[in-house]
Amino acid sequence: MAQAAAGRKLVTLIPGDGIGPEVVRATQAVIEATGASIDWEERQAGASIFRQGLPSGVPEDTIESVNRTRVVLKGPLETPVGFGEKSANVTLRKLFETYANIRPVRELPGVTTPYSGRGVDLVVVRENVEDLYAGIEYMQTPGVAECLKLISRKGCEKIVRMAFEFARSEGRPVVHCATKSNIMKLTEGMLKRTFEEIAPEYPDVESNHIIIDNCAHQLVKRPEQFDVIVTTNMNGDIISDLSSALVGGLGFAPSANIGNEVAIFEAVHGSAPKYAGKNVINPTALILTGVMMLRYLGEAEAADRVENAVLVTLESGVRTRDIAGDRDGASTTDYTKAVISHLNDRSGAWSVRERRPLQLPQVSAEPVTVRPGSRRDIGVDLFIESDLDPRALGKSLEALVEGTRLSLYGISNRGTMVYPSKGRSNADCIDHWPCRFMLRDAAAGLTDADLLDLLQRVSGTHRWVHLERLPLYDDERGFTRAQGED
């Protein structure tokens, strides 16, 4: 990380969009009563930087400014919802690597929920950068989007390792790994299966997997029962934001996103345009993630002095209008002069967590993680988009590969089995149709001229749109069977 005048450290400041910079100004300021050696050095992304046509939010001179740095605190950038481009959150983060998005979630004192006096005190370890997340997303056809989930191995062993890291780190029993890998079975299990080979790693540390779906149902039925909580991108972006919700919302939650080389550490909440400028936000949650970037920066003291003042803070009833309600909440400056005011202070009642510094895990940075020993392509799923109905497109390849190495196994639509049916088959199709092609002779392995070959038959007479070679790796099949094929 860079170094500021006299030794001090340097954090790129983005103040961000909508109560951005109010929150950003209340933090600051917080940091800044502490004596924290730390200077910052303001750069911008987000809203105003898509008005001026860049695409991805995120101007050279922000992503010169981290190269730099290599520490980030942020406000809540603006995205467009469902048009326009790319999230310029999801931009910096994947940019830069930060791979794990680690959002504690905290019982404090003076703000009440139905979950009050039952300790819920957890951490969610959240991949940060793939998954559905990576965004590639096509138009298949003018009616079927798709949206590519890539799990990776080494993906899952970085934010195993992490979480596992993070639980010695804060003194956490337990990790729990949650998956729904009883339905995709290849990208979730991949979670699962790494995090089971890592495990024994950790000794000290009691490991469990559990279904996502059933995580969500323990979190809101018995949520004091979690520690840590490892988990895919998309799955964690909803489990942390229901884990806020169990102590009072977006207002408390904070959140790091922290690579190997770079660490962004943000709010979860988002811009709020209707109250920017008023003066009555809650500053909480980005005064507390300050507290994380302080402790990453090696500034532990000054982290322990603020965390308790938020206690202190909330102990003594001063809230902000969210909690406290529009006519006894104090305002955005009152509430952060009221934090800086119990600096120096320790509540009786509520402690803060003893830590030691977290220890980044290593991964080979070798591109390829997993070598089979073996492999071979035993046929392919071509995806074609057409009006016909599963049997006369059925015969119609059936036709076409007449005489070939490959043959017409079956085809799908969203997921089922449709041709042959076999009787069994009551889909409502769409024009979107995998057709599985195999082998007649498997042992021969597929080539690139049965591709070619396939390709330019079918082609002639369908539209194809994508295909999937399907994989043996050391004789396990690489890919799934639709529901209802044998």
Ligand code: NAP
The other form holds:
Amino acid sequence: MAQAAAGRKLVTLIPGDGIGPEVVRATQAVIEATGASIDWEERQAGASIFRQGLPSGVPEDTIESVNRTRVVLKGPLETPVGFGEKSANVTLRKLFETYANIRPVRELPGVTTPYSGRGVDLVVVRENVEDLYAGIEYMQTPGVAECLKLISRKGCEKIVRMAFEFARSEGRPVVHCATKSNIMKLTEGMLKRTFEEIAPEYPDVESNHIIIDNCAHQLVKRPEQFDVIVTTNMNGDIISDLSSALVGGLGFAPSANIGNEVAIFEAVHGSAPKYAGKNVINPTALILTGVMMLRYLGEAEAADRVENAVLVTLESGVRTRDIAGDRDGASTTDYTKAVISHLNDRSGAWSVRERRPLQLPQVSAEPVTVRPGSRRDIGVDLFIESDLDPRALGKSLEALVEGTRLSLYGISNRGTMVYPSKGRSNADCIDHWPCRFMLRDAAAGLTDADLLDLLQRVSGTHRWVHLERLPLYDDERGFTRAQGED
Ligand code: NAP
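In place of the form predicted on its own, output the structure of the form predicted in complex with the named molecule.
Now the complete complex, all chains and molecules, led by this one.
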């Protein structure tokens, strides 16, 4: 087991897949050339491990190393698409609860884009472990797939506090919270509500909410208006790639996954397999990621030197193929040598930001239980797979629950109310029907006996595939209406 020499920090180094080893070696060389007090412990994850038959893509000795070093510098890991194994990246982020993904986007000298000269300088703070990325998926029927979007109050609080703390540490005056709360009022709405509750604790930082689609539009139209954007996992994934394109593309986009115990530093980009081994890709994203890691480890001077060296290199006109083109682009190794040669130079056109150490939000590691003053269930949605038309299904279900405490309130199909239809719906129905049953006496509260009785009655005639309780918390509905429901 490797150990750092006295006074030095040990970092787990994961070369990764595709272009990973090239960008990792480049970054390692630059950091070593600063003389920073860092030792490396190399471990594997990703494609080679999947090929050995380990479904997580992350072997035990890598997990053990991260648990010990608590800091990782990694290359991208290839993810099988659409089937089989989970992403090894997401596994690493989740295993070590690196709940915040911080993605800075800043205009760079010598990297000409349609936005050059507008001073783009923003940071996307993306929730990193919840939302659709939890990857909880089911085939409810052979033709209907489900992905659960679980968002917790605790997860929202952590990411919102991280965004405000990050803004403070970098002296950034404004935080935008970007959500789709107009449509997903409960899930995306939870981030918005939490943001609005916590914002008054940071009176020195201006807080605004913006709908995520408009945020994407504004990022393209007037990106210089943004400073810090906090958002849910999926939204953050998309807008951070979009934002990186404003300043030259994925070759310039660094990122840090931060948790209370562990931090994993990696570029935003993936393994770009078509460029693997060709010595043509841009290592800047991971080198700037290395700058974030050096700052995290308290190596501020080395961080400033590397940041300046990248800027001076770009100012000097040494650029890789992605921006200079095939004919004029420097190779990955030549570009890296140029950066190392400028480690003692300072960019005149650039200021390194004044920073205070980031205060990690103090949110208890214990499970958080949100306790309402009152709660009761007033009905149930039972999802049924059936070839019947909505009217025939409705009549059948009404007959099955006659004389019980539950009555059929309505049937929807892909979110639209289709029974009773009132003649309004043209929904193109599929064989998957969420059927809403409500207690005839809502004050009574739904019991397990009501549920079991319902399941017994329905399952004799129909195939049910999913069930959701309909709760009231403090007399507020904990469920949504179907489209078209009054
Ligand atoms: P990608 O690897 O990021 O590549 C997309 C495109 O971005 C490349 O074709 C290239 O554009 C450009 N690019 C990316 N990195 C670059 C660099 N360092 N220098 C210059 N150009 C760069 O995305 P992908 O093709 O969608 O994903 C490939 C694999 O990586 C997948 O298995 C995916 O799951 C995985 N992935 C891993 C991570 C991670 O480990 N954190 C993140 C994202 C994706 P041009 O074609 O225009 O030259």
